[in-house]
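Taking the form predicted alone, here's one chain by itself in structure tokens.
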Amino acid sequence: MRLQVFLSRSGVCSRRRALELIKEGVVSVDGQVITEASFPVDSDKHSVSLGRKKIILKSNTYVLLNKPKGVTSTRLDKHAKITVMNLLPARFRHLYPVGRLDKDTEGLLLLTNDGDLTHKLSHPKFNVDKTYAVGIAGRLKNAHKIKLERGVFLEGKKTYPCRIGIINMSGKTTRLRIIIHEGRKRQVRRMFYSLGYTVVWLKRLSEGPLNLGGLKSGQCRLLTNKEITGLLEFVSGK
């Protein structure tokens, strides 16, 4: 991995800083003092030093989570009966989750201690998508659908485009599938209420490569090395 990935990974520092320390000339490997960012570096052959001191590369945890509703999806919430890390097992409570889903929304969320690749699975630039299992009152309009599609506002700032596929219609509900690359507080519900539309309920089947398969609600377990090698290819080129 490049020496800049590799003092972040290690929790020494950002990234950003990362980069300034190697250009201020403060990090070595294997002895040599090394000023490009992009310098490859091998954890189990090189040793790698900032100053006079040693940067072992952390171990990295991945853990898919397929979250129930009425579960707050953050490390520690004072007004929540429940968190996300109630669900976990010991082992697995030093995680930080990728993004959020909110209370009343169900399904696939990854944790991790991996800093670079939350930040690229969770901003928008990235164009991560994610897929979503809606369940809407009523019959949604063609009108509204492309309307939905091409972006609409919230709070002042337009939704990125996204794609829609309707599952079924009945008298009643719509049952669609949404894919976003957004992660904005709500998004979903927010995006359909804006043209009067209400969410009945919501989950999350898919983030980039990542698939809630048969996973129960409620339960979690860790990546596969397949799944988390396919990951990390895939937001290196990200």
Second form
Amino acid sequence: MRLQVFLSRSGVCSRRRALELIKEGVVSVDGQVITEASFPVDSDKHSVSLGRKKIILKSNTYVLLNKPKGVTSTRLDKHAKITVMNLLPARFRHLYPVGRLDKDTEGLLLLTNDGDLTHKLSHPKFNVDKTYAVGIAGRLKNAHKIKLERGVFLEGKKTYPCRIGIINMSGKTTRLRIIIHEGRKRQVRRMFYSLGYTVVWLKRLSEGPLNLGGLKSGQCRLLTNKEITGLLEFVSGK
Ligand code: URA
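Next, give the form predicted together with uracil (URA), keeping in mind that what was shown is the form predicted alone.
Zooming out: every chain and molecule, the one shown earlier first.
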């Protein structure tokens, strides 16, 4: 593992801060100062220190939450009545949400202390598919579906191509699935709004290989070993 990754995975700092610390010459491996972020470290063989403090590589924790509507997904929000941290048992409160879900959006939210994974799942350049179940007011015209799939302009920047599958159009509502791989602010809502539709409910069902499955609203659980391996393999190919 690269020295920079070792530091961020140990939980002492972010990846960016790890790079700064390495460049500042305060990180040593087996007593020798290393200023190369890509220096290879084997956690079983090497002893890494920050100043005089030995850094222990903590194992990472991965928790899946089915975020209910009305809950803020940021860790600290002075104005929020309830955040996802309020839903987690104390032993998981050191974790960080991967990306965000709007207060009014429900569904899959991964929380972890694995900074590398967070970066890869959140950044659009890694093309991680996210599937949402969407309910919109009105009947989605086919021409609009095609427009949305090809990309619409939000604040002057076109959205990446996406896929939409209509589930049903009953009365005055359209239920559909949309798969996007960006995470722009309120992206799904704003995409539909740009063509005159209002999203009445929105739920994230999956992100990369992770699925919400039968997890009930407001409940969380640790990922299984199989899910963790699948997730790490998925991002290692990115
Ligand atoms: N798109 C939105 O509009 N909101 C979310 O929370 C996620 C995607």
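The term rigid core refers to the most C-alpha atoms you can superpose between the two forms while keeping them within 1.5 Å. Residue numbers count along the first chain shown, from 1. From a predicted model like this one, the values you see are computed outputs, not experimental measurements.
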Checklist line | His46 C-alpha relocation of at least 2 Å between these two forms, rigid core basis | finding: yes
Next item on the list: Once the core is aligned, please say if the CA of Leu19 is shifted by at least 2 angstroms between these two forms.
Entry: yes
